[in-house]
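Shown here is one chain on its own, the form predicted alone, set out as structure tokens.
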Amino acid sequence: MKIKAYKRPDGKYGIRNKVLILPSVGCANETTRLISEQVQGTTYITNPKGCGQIGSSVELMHRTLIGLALNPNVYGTIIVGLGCETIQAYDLYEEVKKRSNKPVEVISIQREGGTLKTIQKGIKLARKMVEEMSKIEREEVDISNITLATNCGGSDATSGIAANPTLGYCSDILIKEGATVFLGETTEFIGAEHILARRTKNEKVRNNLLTIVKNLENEFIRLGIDVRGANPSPGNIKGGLSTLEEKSLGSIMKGGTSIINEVVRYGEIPKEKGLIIMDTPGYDIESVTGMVAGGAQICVFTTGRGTPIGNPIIPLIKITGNKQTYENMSDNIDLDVSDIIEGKKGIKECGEMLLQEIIDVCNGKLTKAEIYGFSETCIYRNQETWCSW
């Protein structure tokens, strides 16, 4: 099974070709945006923190920012710092250089002498990098080079019996072809973790999986939080989901039936291929951002009630099993698999449709979120209390 992609100097393949303008701290967000808006072919993210962080929160942020720069869809990165922040721009620069030979540059607002000079230098660096990027052409490669992010948001009663199993069918096919698939949203393993545990490669992976769920539950107890206040959400309940366990049973269907080979932290690049559990929060934008940092080049996002979100680095394919949602939000949803609910098509037939959509998007077809230019990002920034095995 083949796709067309851009080869990177580190041997990985991207399905999009972008120069990333990356802020090391929230104080550099606006400067980053202004640089990117002046140079076609660039994209940028917003950084919610980068300073005033302590403990494992610093490591998480550092790891995630580096992972975003290393993502195969990124041709090269310009890191923009303030100068006095906790997450130092020059440290990120050195780490990216050490781990990849992709183009990377760094500038500091304080060192350059203010916003205007930083923007001028950033634009100059970005224009040069984009010019070099434009020489790269797609080449035919095996689909085993793909890492697929999976996520669900705005789930309803159709999600677990139509959209998620359709995605699970595709996940299994891609894994058989040698690709990698991320399954995340740890909150939505609660009540179904024992089912996933049966599919782990070995005892270590099993223990890591059960640990991230147990530690999350313990954190809720420690803080006196009733998770039912957020999961299932009011929209989930209105859509027909009654309990977190019911939601979880539908959610894990996105990962298909394959063996789980590894459990990784938020934003961590896996060492294994195949089905990988990433310890991400339930908030959609944070979860997807973590998987992008982990190396995903594309995401399939299932939804029952509909969502418009996108991402600046990877394309998001939206699918729904709710016909009313598709008709109501057809400008946001890429694929309607409600024929499963109506008995007109089976999961396999809809799964083949989704697989072809994935291949088409890998080859350059724009998703509806891309056409809008939607580019939401949010880096999880709490202490890593539940992934310290």
The other form holds:
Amino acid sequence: MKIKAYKRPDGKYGIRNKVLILPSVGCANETTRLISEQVQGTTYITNPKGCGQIGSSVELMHRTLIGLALNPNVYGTIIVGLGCETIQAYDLYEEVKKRSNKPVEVISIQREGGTLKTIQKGIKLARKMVEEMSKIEREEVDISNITLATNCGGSDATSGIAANPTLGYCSDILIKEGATVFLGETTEFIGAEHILARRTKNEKVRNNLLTIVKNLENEFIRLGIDVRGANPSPGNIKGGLSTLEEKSLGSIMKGGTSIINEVVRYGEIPKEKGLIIMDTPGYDIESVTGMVAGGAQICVFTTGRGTPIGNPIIPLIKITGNKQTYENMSDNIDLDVSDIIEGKKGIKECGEMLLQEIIDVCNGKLTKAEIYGFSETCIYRNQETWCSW
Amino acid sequence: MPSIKKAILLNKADSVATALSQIQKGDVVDIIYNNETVNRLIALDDIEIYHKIAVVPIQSGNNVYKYGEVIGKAIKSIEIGQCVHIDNIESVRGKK
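Having seen the form predicted alone, could you give me the form predicted in complex with its partner chain?
In what comes next, the whole complex appears, and the chain from above leads the way.
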């Protein structure tokens, strides 16, 4: 199976061609936005923190920001720092340069002397980088160069019967072709992890998988939190999902039936190919952002209740098995697989339809969220910064 | 005569089926497995589209099965044809 993609200096292939304006800290978010808004061909993310963080939280933020810049859809990056923050913009710059040899620039608001000067310099650098980027052309490459992110959001009872098995069919095919697939949302492994554990490559992967699930479940128990409310959420419950286990059993079908080769942390780039578990939260936007940092160039997002979300770096193909939802939100959802529920089509038939859509989107077809310019991002924080309550 | 509705069973071992349309109390419900009708029962409750209907009696405290797996336990005794949802089942996992 072949697709047409953009070659990067690190040997990876992007299916989109973007200059990323990347704030190393929340204080640089608005400056970043103004630079990006002035220069077509750029995109940007908002940073929820980048300062006031300690320990593993710093490591997670650092890893994720680097991962976003290394994403194959990114041609080059302009890092915008404030100057005094925990996550130092110049450190990010050095690491991105060293690890990818992709174009990268760095500017700092305190060093440049305020917003106006930073924006002026940022726009100049971005304009030049976009011009260079515009000269490269797509070339035909094997689909094994693709990493697919899978995610579900606003699930209902149709998700586990139609949309997730359809995506699972595609996950299996892509993995057979040598590609990589991320399965995440650790909350939604609880009650279904025994099925995943049976498919792990070795004891180490099995232990890593069971450990992330157990640690999360223990955390819920320690905090005395009733997980119901988030999982299943009020919308999940309205859509017919009654328990966490029921949601999980439907959710894991997104990853298909392949052997699990590795378990990676949030935002971590895997060493292995094939099916990879990423430890991500159940919150969709955080989960997808982590997989983008892990190197996914494309995401298939299944939904029951419907959702408009997109991502600034990768396209999200949205599919639903709920006919009413598709009719209600057809301007947001790319593919309707409700024929599975009605018994009119099988999972294989709908899976082939989704596979073609994945190939088309890899080759440049725009998703509905991309056409609207939807670009939600949220980097997960494993610790909150400090006050008493 | 009430109309015949449909609900799909995902695994032969399941205790619940998923309603394929809005079901009213008293409706006749055909239980479909692999595109074949394997059972017929009477709905004892109104059931929303895609919500669950019991296909076997479930004692309070017993496991509830869907996809051939445990999705939680009954917190009330449930009769065939009753709606199965948050009022009568709950998660076992994620809590003490």
